[in-house]
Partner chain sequence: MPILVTLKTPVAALGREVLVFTRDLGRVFLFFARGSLLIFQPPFQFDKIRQHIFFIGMKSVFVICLTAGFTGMVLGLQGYYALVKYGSTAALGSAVALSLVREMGPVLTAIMIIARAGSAMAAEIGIMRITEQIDALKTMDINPLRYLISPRIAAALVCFPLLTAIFDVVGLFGGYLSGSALLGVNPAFYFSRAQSSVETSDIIGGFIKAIVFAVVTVTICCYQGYYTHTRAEFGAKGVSISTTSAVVISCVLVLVTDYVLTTFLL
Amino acid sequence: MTGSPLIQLQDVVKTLGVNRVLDGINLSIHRGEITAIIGKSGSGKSVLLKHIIGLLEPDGGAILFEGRTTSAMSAPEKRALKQKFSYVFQDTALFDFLTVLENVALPLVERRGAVPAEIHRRVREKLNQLDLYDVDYKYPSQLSGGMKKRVALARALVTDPEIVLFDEPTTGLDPIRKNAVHSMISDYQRRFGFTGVVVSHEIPDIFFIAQRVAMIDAGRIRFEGTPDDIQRASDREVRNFIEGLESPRDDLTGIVSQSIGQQHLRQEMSRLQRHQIPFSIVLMSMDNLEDIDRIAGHMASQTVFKLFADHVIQNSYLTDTCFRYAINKILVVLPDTDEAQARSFCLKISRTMRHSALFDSFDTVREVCYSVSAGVVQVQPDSGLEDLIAAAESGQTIFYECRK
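Would you output the structure of this chain only, in the form predicted on its own?
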């Protein structure tokens, strides 16, 4: 995060009927980041999103874009500002009577002076960039749920917006499809560089792709900070909300949740400090999920990551703790283990993977060089969690690689 916020909400108030939905919202959104908006049902998340894009006007307070209040902008300036935004609806909101090509073209067609040939060129370019081939003349009913999400995103990106807003984009999806959508948002945000705002109830999954998190409660922003910050928050209401939604196991992989994994890590640290019982950590990363995304799609990459997590679990002891640390990382805590033994653990996984049919069911994935890196650290009594992770990441080397 650098420089001044791209968008600021200052003491924003909104009353709908007799309900004061927003009661003095203060929020900063920074350029080039993904900001997640979380909160209880009915807390005003979607109303907040509609204020950001300009679909609703505040009753009080101010909304600033690049330091200028939107209320002080002229009508042409407001129209120009709205063209910097796109909105991805919860249910994709594709029109069933229009083809994929027509759906994606719609935002361009609605703009005055658009030339049909240029519209067609830009739509085809965006479909190709989102790996959507041979679907131009299909209708939404002929597409899978994951493909509909990509078409909706193509429609949102076809105008080359600076800011894309996502309203509950994973509602009703199973774990693999949910994580595929998160992976897609993260992947394309890196590729296209837009600023993303995601309203979500998916905790902790949304923390894997967001750089900033804001929690809305009783019409106010109760917390704003990084995903790490909110998971360490001392505010009891924030803790209760996160713990109330967080499953004890990661939805995608089935391994323990990040918070439980970190709790086990702290317990091992206490044993080390009190009784000098050694332990080590191993941080494993699937390095090229984006290649699988590109060749086989985001659902395939998330399925492959799930299979990899299964493989790590199968080669771990009951006393070991494995948890998902990031969208493509697994952290393993190995009790009563020194660095040499931890490296032997990695070699065991590498050997068994070489004789495994782990990815054989994915013909398209066979074309990818998929690799896994590992960083091993024997923990010292004075180690901090952030220092441990930094040391593991800096020491990562490829321990398994499969070239086809």
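Numbering follows the first chain given and starts at 1. Quick caveat: nothing in here was measured; it's all calculated off a predicted structure. Between two forms, the rigid core is defined as the largest C-alpha subset superposing within 1.5 Å. Compared with the form predicted together with the partner chain:
- When each C-alpha is placed with whichever rigid part superposes it better, V333 ends up alongside H201 in the two-part motion between these two forms.
- This chain moves as two rigid pieces, and the smaller piece turns through 16° between these two forms.
Next, give the form predicted together with the partner chain, keeping in mind that what was shown is the form predicted on its own.
No partner chains or extra molecules come along with it, only the chain itself.
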């Protein structure tokens, strides 16, 4: 978080009908970050997003862009500002009378000075990046829900916007597609550096990709901070909300959720401190998931990660706890295990992976080289949880590598 915020909402108030949907919202959105907005259904998340892009005007308060009030801007300035934004609607809002190709091309076609060949090239590029093949001349009603979402994303990203607002981009998608959309948002954000605002119910998945999280409740911002902050928040309302939504298992991999994993980690810690029962942790990361994203698409990379998680689960005992620590990381807690045993656990995984390559089902991914690194730490009674994970992260070495 550096410098002044890109977008600032100051005491924004909005009443729709008889409901005061926004009741003094104060929120800052910083350049180059993904801000997740979470909150109960009907708490005003979508309305907030519509205020940011100017589809709705606030009844009170102000919205500032780079420190300037948007309502005080001249018409050409407003137009120029609008062109920096893109919006991904909850129900895709694709134009049902246009084909996929025309839908994605529309934002470019309607801009002045558009060159048809250039438009065609950019549209093709976006469709390919989002794994949309052979659908050019289909109409939105002929596509599946997941495909529509991807077409909507392609349409939003085709203008190379500076700020992209996502209104529940993953609702109604299966776990692999959902994770693929998340990894896509995060990947594009890193690559193109846009500022993202994501309204989402996907907890904890959204915490993997967001740099900041704001929770909205009863028309006000109840909590604002980093994903780590919110997961440690003591506010009862925030805790109840997060714990209520958080599924006990990670959707993609089927391993336990981060909060349950952290809980097991704390339990092991206290066992160690009270009864001197040793335990180790192993932090495994698939290092070049992004390369797979780029070469074979986000669906492929998420499927590969799921397969990798399956290997880890197969090799762990019932008493071991695996949980997804980040979008490409799995943390394994091994009770009653010293460092040497933990290393042999890694070795065992690398051996099974060698016997069944992860990429057998993907022709396009076979050319990619990929590696998995692991950091093994035997926990000492006096070490803090954060230090532990940091130590595991710094001590990572590649334990499995595949080059074809």
